[in-house]
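Presented below, as structure tokens, is a lone chain in the form predicted alone.
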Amino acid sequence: MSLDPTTVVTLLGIVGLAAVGIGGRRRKQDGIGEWTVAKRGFGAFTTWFLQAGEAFTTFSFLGLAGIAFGGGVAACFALCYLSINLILQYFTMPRMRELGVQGGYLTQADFFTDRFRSPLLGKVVAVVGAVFLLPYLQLQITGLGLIVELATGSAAGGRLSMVLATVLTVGFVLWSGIRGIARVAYLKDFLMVIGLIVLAVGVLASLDGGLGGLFTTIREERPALLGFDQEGYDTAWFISAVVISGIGGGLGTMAHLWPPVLAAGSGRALRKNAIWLPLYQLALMIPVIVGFAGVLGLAPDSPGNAVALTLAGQTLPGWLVGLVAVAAASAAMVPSAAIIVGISSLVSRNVLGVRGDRAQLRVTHAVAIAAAGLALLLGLARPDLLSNLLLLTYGGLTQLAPAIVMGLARRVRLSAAAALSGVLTGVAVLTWLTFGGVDAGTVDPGLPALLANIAATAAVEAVRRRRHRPALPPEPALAGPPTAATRS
């Protein structure tokens, strides 16, 4: 891997991000509580960056441009589902925080254990959360390697960067916990916006007629990209992907999104963020535009995930390509760190049930290393399309949505048995549709799995209520005609 300006800027940026995270530690950590949710006092400013940092990821840079390149306006599904996310979060997140403070929750599974009075349900949810977050972690690590590979032109450099970034991310997470993630999130969001703006200016400046000319040419030469007629990206795909991803993010089904909520100092801070976070969606239009630009400037068989940085390399000087690569790398490292916290705390606290603050923290750290190592191995051995990994995560974790809705109510009227049956049914159907060779067309398999989940939940709850329905009191005997005894 040659040390050209792009490579130097990229590698220095990755190391610098980790250094910022290491500097986030404030005090000695005696337990998982400080490491996971700090002192539950983060204000709106810190919570804003944490929530944005974990929601806008490598997919925002690479995956969206790739979908726009191959599927056209179908890439706007991200704008739709994020809007649904934030509308739902305005109502759900403050309630989650309120329950978390009352019950001392540190993880998503704590919510299930407490609200449904079922440690078994909490364990199952923890396993589901950890298993389906793992491909999401793989997505971030794989995406980061692809970013460096495309920026530097070295496949070996991409693999090396995956290892380096994973080690550095695990290092600052173990040392600083959520406070370190918050510090890197400040820098990440700044870099992401700047990087996207630089990318947009460079790409549009290279086009005849700028933005207007781009879409005029698309309308004349590739009008199908402006509708839902592309193979694999039809109306059924768009609607089902929006529904599953919108429900998944809006109802708190992703375990790594709970620590920022539980660490917030007030519900008001969370509501303010839900109002203003849609501003980030303006930035997400840039990868979509870049994907359309790739249709005109790249070969039709170009890899979709390579579109954004390939165009950056064609239109920007090396050091600016490095800046865009660092911004994209930060969009991988912050979510990776949050996912590592989410998986490790679920396993140590809810699956293994480790007792004692210090012991729980040690096991959490060990699981964090193991989870990151496994995701790295999967990323090196079995890289996959970023959008597929994202939708698999959302499809699996959305199976927790019905139980979460019932658990957020003032009074939980759903039994743990019904909730458990629904989750297991949904996960089983999703697994069958995804890996069983079933042809479900372009519909996101998470949607039929969710419908089966709801049906199973309703059926089990109906049976339970019928069995536990209180017996009616016996009817009084009908009075017969008066007898001589009664007349006397």
Second form
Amino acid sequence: MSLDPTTVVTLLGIVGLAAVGIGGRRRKQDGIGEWTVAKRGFGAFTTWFLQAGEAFTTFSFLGLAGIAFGGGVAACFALCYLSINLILQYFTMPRMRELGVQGGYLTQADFFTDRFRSPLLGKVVAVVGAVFLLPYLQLQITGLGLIVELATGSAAGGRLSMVLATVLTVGFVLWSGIRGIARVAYLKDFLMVIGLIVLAVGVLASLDGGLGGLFTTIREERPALLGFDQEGYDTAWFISAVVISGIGGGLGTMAHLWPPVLAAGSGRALRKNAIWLPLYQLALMIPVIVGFAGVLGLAPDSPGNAVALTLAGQTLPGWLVGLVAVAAASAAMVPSAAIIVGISSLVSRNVLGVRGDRAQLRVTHAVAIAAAGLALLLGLARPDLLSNLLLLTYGGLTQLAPAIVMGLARRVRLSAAAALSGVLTGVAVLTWLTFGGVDAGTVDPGLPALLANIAATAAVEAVRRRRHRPALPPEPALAGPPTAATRS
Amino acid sequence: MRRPHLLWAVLPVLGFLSTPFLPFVNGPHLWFGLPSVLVWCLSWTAGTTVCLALTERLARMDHADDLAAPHAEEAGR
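Please show me the structure of the same protein in the form predicted together with the partner chain, now that we have looked at it in the form predicted alone.
Next comes the full complex, this chain leading.
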């Protein structure tokens, strides 16, 4: 591995990001409450960066450009579902926070345990959440390695950066908790904006005829990329992907998104951010345009995930490629840190049921190290082992949505048994559709699974209500004095 | 409907989901030199902010009316 300017800037950038996270610690970590939700005092400014974290991930840099490269305007589905996320969050997040303050929640599973009065449901949700988030954590770590490998051209550099970034991320998460994540999120968003602008300017400057010339050529040579009449990216794919991803992110089905909501100082801060964050997401047009530029500039069989950084390597000087790589790496480190907090707090608090603030914090830290270590080892040694599980992550976690909606109501009218039946049915149908050789076309399997989930929930609840319907009182005698039975 | 201002929040969802069904959007068209689908989705993304801001404003006015109503009734008595 040679230490060229790109590699040096990238590795220094990763170390710098972790140093900023370590500096985020304000006070002694006396319990899991401070570590996970920071005394619930974050204002709109800090919450903004934590909420924005999910919109700008490695997927924004690598995946979106890749979809535009292969599927053209299909990549716009991200703009659609992220905005729908925010519309739903505008209504749900303040309520989640309110319930969190009243019930002292630190995790998503606390919500299920409390609202449905069922520790069993809380445990099942915690296990489902932790199991499905592990491949998502591995995806971030592997994505970071790929970013560095593409930027530096060195596979060894990619592996080294995976180890370095994971160790440093775990380090700043253990030391600073959610305050450290917030601090890195500020820097990450700054770097992301700079990185995207640099990428856009570099790529567009290299094109004949600029932006207008790019799309005129695309319309003449590849008109199918400008509509939804493509194999794999048709109307059914677009609608089902937008609906499932929109519901999934908007209704808090991913456990790692709960601590930032529970840490907010007010519901108004969450609503305010949901109103303005869509404007921030307009920046996602840049990777989409870069993906289109790849259609003209790269071989058709180029791997989709490599499009953005390959074009950056062709058009920018080494140190600027390093800057883009650091921005992309930060987009992996912030979600990774949030997922580590999400998995570890679920396992220690809800699965293992550790009691006592300090004991819970110690076990949470141990689980954080174990989860990150496992994801790193699998990412290095068996990167494909969890790939099947990852196929279920988004659709699988969306199966929690019906129960979450019912749990947010003023009075919970759904039983834990019905909620549990729905979740298990949804996950079972999803698994069958994904691995059972069923041809569902281009429809996201999460959508039919969600419909089965809702049907099972409704059926079990109807049966329960029928069984528990109070017996009708005996009819009073039409004539004569009341009997002893009717009197009592 | 008890809270009609919530309909403003539904508007962008309909805008996004209608994308592939509108022939003047879904096809090899360029608006301002960009793909029509991209411009449509970007417009509704910005429109989401407008609609949510409107929802928030109307909800606040609604809330203020709710608070003022009992006082008005008292004054009327």
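Predicted model, so just to flag it, every value in this text is computed and none were measured. Numbering follows the first chain given and starts at 1. Just so we're on the same page, rigid core means the largest C-alpha set that superposes within 1.5 Å between forms.
K.L.:
Kindly check if the Cα atom of Gly436 is displaced 2 angstroms or more between these two forms relative to the superposed rigid core.
P.N.:
Shift at Gly436: 2 Å or more after core fit.
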